[in-house]
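Below you'll find only one chain, the form predicted on its own, shown as structure tokens.
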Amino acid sequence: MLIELFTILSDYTFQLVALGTGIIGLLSGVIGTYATLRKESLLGDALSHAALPGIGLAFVMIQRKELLFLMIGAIVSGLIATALIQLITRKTLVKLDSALSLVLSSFFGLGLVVLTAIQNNPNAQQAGLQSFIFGQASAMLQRDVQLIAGVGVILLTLVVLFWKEFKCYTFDPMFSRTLGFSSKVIEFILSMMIVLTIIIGLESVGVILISALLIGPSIAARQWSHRLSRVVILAGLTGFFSGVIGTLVSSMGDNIPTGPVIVVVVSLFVFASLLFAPKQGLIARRIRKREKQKHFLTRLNDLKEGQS
């Protein structure tokens, strides 16, 4: 067992894929924290599905599977979906959840139509495009990891530079406007960051599961602290280790998909946090509740003894 584990850890392909999925998990945890705190968890699901037609149309234009160009197409498609969601919620009586569902289903359906048309094309280089639906981390190349790392540096730099603005806008948008912050600019930057985070993870985790990686780490981290800085750091670490551990587990078996395993690991972190977190965990709450009941009964008995 140890020999097999050492062999896997020393394998270059594993190291490359683990690094890529770890960075994706790190970015998903950090950026996903803002989406979770703003109660826009479904936005990640909608944008991940909305990126699919952009990927297909970008492939139709360049006729080869080049991650950079496919990401550009996905970004354009994701931004269009974001603009449509904002337009529907602001200009009509449709609520946010209904707008998300409408855009999600419409764009995903369009994406499936485009991918079906591509599969009927005799172009042999289209092989593997379906990996964006379910994910295929093993197909990650060195240039893909370099691209993911480059995007990651940009996103983390934006988080540091706009930390005060993001924090203020996330918890109190009205107060941020009184301070002179442009809500439209901040919202656009946050939406762009969420779109980029989703897109760089599509090939590894897939359209269907990427939203779990975006939201899961922040939910787990939220159980351990009330401070935004600690939650962001814990969410990033949770996402990073989920990516690395999921890649390791999938590498130890035969034909085990990496993306779903990563999501399972994230889910384990979430359930463990919900149960065992010292303040917010269910077990800790249950213990405090029993202690309060015992304290109340003790005081009640003391009052009865005093009256008698």
Given for the second form:
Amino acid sequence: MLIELFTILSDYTFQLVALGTGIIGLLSGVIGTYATLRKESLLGDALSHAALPGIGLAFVMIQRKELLFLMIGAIVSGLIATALIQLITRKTLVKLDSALSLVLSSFFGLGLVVLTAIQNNPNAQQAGLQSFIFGQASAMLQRDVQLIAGVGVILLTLVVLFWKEFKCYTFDPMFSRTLGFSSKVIEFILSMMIVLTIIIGLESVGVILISALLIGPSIAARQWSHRLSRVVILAGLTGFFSGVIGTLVSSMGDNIPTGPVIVVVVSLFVFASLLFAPKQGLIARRIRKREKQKHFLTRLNDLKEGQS
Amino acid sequence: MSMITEITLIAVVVAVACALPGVFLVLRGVTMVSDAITHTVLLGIVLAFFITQDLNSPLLMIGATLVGVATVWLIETIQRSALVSTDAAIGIVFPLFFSIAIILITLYAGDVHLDEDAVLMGDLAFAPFRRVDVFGLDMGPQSLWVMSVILVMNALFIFFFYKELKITTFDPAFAAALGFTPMIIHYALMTLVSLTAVGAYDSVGSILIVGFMVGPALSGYLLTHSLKKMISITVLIAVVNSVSGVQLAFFFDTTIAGMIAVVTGFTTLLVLVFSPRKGLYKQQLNQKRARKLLDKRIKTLT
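Show the other one: the form predicted in complex with the partner chain, since we just had the form predicted on its own.
Whole complex next, starting from this chain.
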């Protein structure tokens, strides 16, 4: 067992894939924190589905599976979807959740239409396009990891540079406007960052499950601290380890898909945090409640004895 | 019946069956919960399949429906703990269930007659091939029967509990004060939503069902203020979307369910822009008119 584990750990492909999924987890943990704090966590779900037609159409245009071009296509359709959702919720009576469901399903439908059309006109290069739906981490190449790492460095630098602005905007958008920050610019940068994170995760985790990576780590981290800096760091770490552990588990078996395993690992972190977090966790709460009851009872007994 | 007629018929029945509960999902603002349900019933289908070993067993439908209802319960329990907001609760529950389902499917891919692509997009084009035989007599496609029964159940539920649904949707506190239990109606609606999702998944696929539920209802919501009119408009639009979606899909030789989802998105956008009362275009017009009026008044003042 240990030897087996060691062989996997020293395997070059495993190291590469684990590094890639780890960085994706780290980034989605950090960026996802802002999305969940603003109660827009399902936006990620809609955006990831909306990226699919962009990928398909980019492929139709260049007829090659060039990751960079596909990503640009995904970014464009992701941003169109964001703009559409914001237009619908701001200018009409439609609620956010209806707008999300509508955009999610019609863009995903369009994506499937394009992908099926590509499949029906065979081209040697099209193989693997379907992998964007569920992700295929094992197909990750060295330059993919380099691309992921490059995007990661840019995103993390942005987070550090605009730390104050993002923080202020996340917790009190009105106040940040009175201070003179342009909410439109900050909002655009934040949505752009979310879209980028989703897109670098698409190839390995897939459009359906990447949203779980955005939401899970930040929810888990949120249970352990109330300070933004600590939550962001914890969420990043949770995401990183989920990516690495998920990749490890899926390489132990023959035919275990990586993306779903990573999601299961993230969910384990979330449920463990909800249960065991020291201050607000469910178990800690139960214990405190019981102690209070006990305290109350002894006080009551004291009173009774005092009376008699 | 020719194949294209049968496919159109199935598409219409599926679209209307989905659109009916969709009316109340949109009005209650819980459409993303239905998105979660449509993903998690897959886990129910897989688990029930391991037990029954038969994809057509009614037990499969019941088991999968129960998993859908369990999803709603779990989301609401996590929400009630006040540790997590509603949207995040949805966002952590359904990917977990869906992931487990996908892992199970890929692990036992050889034994299970289910594959990921079929789960995602369904295969309306193949629906007419699965037929019901009674004493050697061809009774039409199986999914047509299944979805018709579900459609009738949804319609009857709305017909008999119209009053309850209306009052718990628009004013749950008042409904509770009158002695209705909003919780029971809520779970009954969610049970129907998951039953519809289970019935529709093999023809429409798990992700597009939510579009079938939300799109027509959203158009209805934007076009009228009366619940009864909203229901009729919703049904009408569902029929139009599915019929034109099937035609376009055959024309472009592509996935039928995906095409219907695209058409649904398109018609809803049209309504969003051109709705006579609440549309974007009308709003712009009203604003312009108001500005002109203001200018005129100011001129008469000066």
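Numbering follows the first chain given and starts at 1. Being a predicted model, the structure only gives us computed values, none of them experimental. Think of the rigid core as the biggest set of C-alphas that the two forms share within 1.5 Å after superposition.
Relative to the superposed rigid core, the position of the CA of S10 differs between the two forms by less than 2 Å. Core fit done between the two forms; CA of T298 shifted by 2.5 Å.
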